[in-house]
Every structure is written in C-alpha cells, then in structure tokens.
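As structure tokens, one chain now follows by itself in the form predicted alone.
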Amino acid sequence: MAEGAGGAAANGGSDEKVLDFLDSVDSYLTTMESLAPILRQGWFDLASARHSMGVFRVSSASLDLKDHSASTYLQMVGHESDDSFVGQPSFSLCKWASADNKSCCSEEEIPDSQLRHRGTSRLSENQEQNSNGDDSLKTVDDLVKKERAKTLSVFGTLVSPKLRTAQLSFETALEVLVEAANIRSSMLSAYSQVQKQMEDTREGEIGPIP
C-alpha cells in the first residue's frame, strides 16, 4: 500500500510538471501570435508617416549616429554563479531612462493611486495619499511624454501623429517580446523538470545494475 501511494504521488507530481510545461508552451505561442499584428500596425503607421512627411524626413539619414546612452534597455535577473546564470532567469524592460539620472520612467512602475481605503478616521490621510499618488502619476507621465518627444525630435519639430502611433506600436512590441522571453524561460525550466522526472522514473524502473 505504501509503495502504491508513493507511486501515485510521484505520478501526480509528474503530471503537474507536464501540465505546467504545456501551459507555458500555450502561453508562449499565444504571446508570439499577438506580436504580428502589433508590428504590422507599427510598420503601417510608419509608412503613413513617411508618406505625409516625406521620405527624406523619415529615413535613416535623419538619425543621430553619435554614441549616446540608451533610453530603453533590458535587465536580466537570475542566480549568478561563476559568471553564469543558474536557474530560471527573468527579464524586465526599463523604458525611457533619463539620461541625467539613469532612472527608469516606465509606466508599469507607476504606483496605483486608486487605493481602497477603509475607515472614516483616516480620511485626511487617505486624501493626502491619493494626492501624492496623482502627483507621482502626473510626474512620470510627463517624463515619459518628454522622452518620447525627444526621441522623435530627430525627424523635426512637427511630426505626423502616425509617427507617434508607430512609436507606441513598436514600444508595445518590445513589451510583448520581453513577456515572451519570460514565458520561454518558464517553458524551458518546466521542460527541464519534466525531462529530469522522466530520467528518474526510467532509472527507478531499471533498478541498480549489479
């Protein structure tokens, strides 16, 4: 009975790992599938901007090829050991980093100002927190708009609205790619667990070699 219970528990753990792997594969395929229409819309808006502004204004010749700090960069977090990452790494996108203080102005890091507050005795404190949250939201939003406008300033002072929407589309595509990278990391980790479980089961069935 004990061996049967142990085998059932092992099979249950193996099935759970397989389900995790299949879920991560489905999420990865769904995320990658959602990337195509975003890129298509971005290229369409860019083509519309070139048509309205002129091909000479919206071209690679207008880009500043001098060395400058990146406004958006990718961060990878993992367990580092002997100059290698062990375990499941995770990725995060730091968008619109200010060139002055190197801090991120990503809209995902904005604290939620719409908090649920309980009790009437703390009404003034809650109002102050809401005010601070609104100020923080406005400040970060202004910084993001400033960095976006600064990026498009290489094409002139007045740019087509289609160029701005193309910028947003490609920015969204970057976020989707980072999300896909995290899902792929989870998928590979789940696959490694399933493969290890299969090897352990195979060794248990064969038994020790005399």
Contents of the next structure:
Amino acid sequence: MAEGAGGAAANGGSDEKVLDFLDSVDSYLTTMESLAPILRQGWFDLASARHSMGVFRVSSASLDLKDHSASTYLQMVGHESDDSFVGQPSFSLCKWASADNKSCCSEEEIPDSQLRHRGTSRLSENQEQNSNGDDSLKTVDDLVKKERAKTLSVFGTLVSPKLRTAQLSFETALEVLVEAANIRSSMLSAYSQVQKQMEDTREGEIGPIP
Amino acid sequence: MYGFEALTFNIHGGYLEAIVRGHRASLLTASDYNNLCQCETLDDIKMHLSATEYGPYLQNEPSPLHTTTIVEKCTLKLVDEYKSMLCQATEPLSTFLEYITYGHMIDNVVLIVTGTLHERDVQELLEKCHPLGMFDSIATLAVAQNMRELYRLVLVDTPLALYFSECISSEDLDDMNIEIMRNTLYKAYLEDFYRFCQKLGGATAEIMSDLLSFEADRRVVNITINSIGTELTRDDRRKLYSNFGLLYPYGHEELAICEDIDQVRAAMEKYPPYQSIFSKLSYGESQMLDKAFYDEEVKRLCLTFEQQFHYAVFFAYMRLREQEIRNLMWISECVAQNQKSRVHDSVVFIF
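Next block, the form predicted together with its partner chain, ref. the form predicted alone:
First the chain shown before, then all remaining chains and molecules of the complex.
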C-alpha cells in the first residue's frame, strides 16, 4: 500500500513537471509569435518617420559615434556549473539608465506570472517601489521621457511623433525579447527536471546493478 | 504691372516655361501608381519605372535594390532637370530658381554640423547631403565650433549669410541650439523668398504668396506638434514661426500655447482652408496629418499650371517632383516590408 501510495505520488510529481514544461513551451512559442508583428510595426513607423521628416534627415549618417554609455542594460542572474544549472538564469532589463545617475529609470524583471504556471507570481522590488507614491511615479516618467528624447535627439530636437512611436515599438520588442529569454530559461530548466525525473524512474525500475 | 505679362514674359521666360510644362507632363499618373502599388519586389518597381523618365537613372543599378538607391537616383533626375533650367535662365528667373534650393542648403548645413558633433566622417556626411543644396565651401563647416565661427568661416560667402544675423551667438553648438538654428534659418529664408516674390509682382507675386503662406502655416503646425512634450519653451516656439501666412498673427498666439494635438486642432479649425484638412482626422490622432497637408499642397501646386506667364510653375514643378519622389520612397518601403495594404496611407496622387 505504502509503495502504491509512494508510486502514485511520484507519478503525480512527474506529471506536474511535464505539465510545467509544456506550459513553458507554450508560453515561449506564444511570446516569440508576438515579437514579429511588434518589430514589423516598428520598422513601418520608422519608414513613416522618414517619409514625414525626409530621408536626408532620418538616416544612419545622423547616428552618434562618440563614446557614450548605453541607455539600456541587460542584467543576468544565475550561472551554469559543469554538470547542471546551479540556478536558473534570469534576465532583467534596466531601461533608460541616465548617464548622470547610473541607476535605471525603469528597471523591470519580466514576471513569471506571464506563464500559465501553477506557482505564485512575484514582482521585482523596483516595481513595488514605483507603484508606491504618485510623486515617485511622476519623477520616473519625467526621467524616462527625458532619456527617450535624448536618444532621439541625434535626428534633431523637434522630431515627428512617428519617430517617437517607432522608438516605443522597438522598446516593446526589446521587452518581449527579454521576456522570451526568461521563458526559455524556465523551459530549459523544466526540461532538465523532466529528464532527471525520467532517469530516476528508469533506475528505480531496473534496480541497482549487482 | 499685373495683366501685362503676356506682352513681355515670353521674351526671356517663354522657352523655359514651355520646358517646365513639358516636364510636368511626364509626372507619374494614377495608373502608374496603381501598377507600382501592385509590385511584389523592388526589382518589379525598377522594371515599371524603366518605362518612365526614371528609366535611364535606374537601369544600371544592380540587384538587390535598396529603397535609398531608388530615392537617390530619382533625385538625381530632378537635379539634372533643375540645373539645365538654371543654366538657361536669366534674371530674375535665375534668382527665383536659386531661392527654391535654399531650403535644401539649410538642411545640408545642419546635417554637416550635427554629423561633425557626432564625430562622423565628413566625406560620409557629404555623400548624404541633398544634391540641390550643395555649395563650394560646404566641407569647411566641419571646422566650426560655434555659430559665430560657422558664419565667419563659411556661411558669410553663401546666400544663407543674410539669414544668419538672427541666430549668431558664441554659444557652442549642441542639439537644441542646432535645431533652433535650423528653424530660425528656414524662417528667415521663407520670409526673404516671400519678399522677393512680392517685389516681382504680377501673377508670380499673387500665386507664390499663396503657396509660401501655406508653407509657412504648415511649418507652424509641424513645429507646434513636434515640440509638444519637449524642452522648447512657448516663447522659443513662438519665435520659430514665420511672420506671414494665414495664421499670422492670431493663430500663432493660440498655437504657441498648445500642449496637445486636440488644442492644435481647435486653433486650426477656426480657419476655413485648414478646417477641411483637420476634418479628415479623428480626435487625438495626428498620423494622417502629413498626408492631409500634402494633399492640400498638391492641389494648390497643380492649380498654378492653370495660369501662364509667371514663375510659380517652376516652384510648383520642383515641389511636385519632390512629392513624386516621396511617393516612390513610400511605395518602395511598403513593398520591401511586405506592407502593401498600408501603401495608400501616404501616397498622394498628383494628377
């Protein structure tokens, strides 16, 4: 009886891991499919901006070649050992980091709540801080606006709203890419767990080798 | 004196007016655009254009084509036509034709100065300049550190020298100052062109004042919309508006304090010619505003050909060709990005 109960529990556990893996695959495919239309819209908006402002004004010749720090960073947490993942790597986007103030204006960790997940979702500390207080939100908004305008200023200070729309589209595409990377990381982790489970089950059935 | 141009215009201007009317007949028609909109690739577009006057300019371009290549070659054709008219023009038509290119000269100056600020190679920047706006000492612009040097070293010997008096300062050139310089120069240029046309008198003055007023008003609207949410103050915005046009001066006062597109719409709808433009847009939307303004501009430019013995046909022809090149650029981008359903968002049919 005890063995039967233990076997049922083990089966239930392995089913849950397989379901987790399938959920993560589904989320990954959905996320990747949503990326293409966002990028298409971004390129279309850029073409609209070139049509509005003139091809001689919006061109690669306007881009800044001076040394300057990146306005957006990608942070990775978690690493891989020789045998397995010590921790599942996760990625977070630090957007619109100001050159004066090295901290990000808008730091996001793409939450796992996007997955059809049996666990609980969690929000990053920065998101919790930003949701508290209208003043801090306003300050963050102003800083983000300022950084966005600074990036576009290579094409001139008075740019068409279409160029700003293109910028937003590519910003969204970047967020989706980071989200896809996190989901892929979860997917690979779930897959390795399912594989481990299957190997353990096989060893259990065969028994120890004399 | 207005009404007597028929007696004397053809002595000096008759031949070139006939030339420009001949060029006007070669502008692409609605059926050309319909064929182009159905193309699947840029090579198809090249094939369709080979049957037009753009054919010789595109025939030697290797595949795969790029949209910028199509724009460059079509622009070369416009430049060749312009130069052939300019070399045969006498005063005051030659000065009139030169005025048409000063806008491009201003854009080129700003491109070189901005590119130098961003540590771009000067040769690369010169290749990206508009060919109609080139002048001899343009490469020397890369040396200037502030506007005073810009004027002293280079622009003092160019037609833009007159327009610089309003924006000379020793301030270093940065993105905001360059943008203000661009718009201040363009404002001064438009006002000067307007005064020149008024001095010419007759049908040229009447038709050009309408076209230039529309241009000034469109600039006012674009500056207003583009400066919403930026650091440009209301006073600075007001200073960039030209001092003529239908919107001058009361419309300018209202537009200078607008903070969103709906306020701009409310200010513009008081003027009947612009009410019809804004009636095509839904509230809060500005995406189709460019197309609406281009539609209106093309209507006015086509009407200039209904009258004879004036110089506005040259201005209208240049602007209609530039619109045609914009159309070709848009169609090429839609085809290249596989967005053919959106091609009619921005194509303006000319005839």
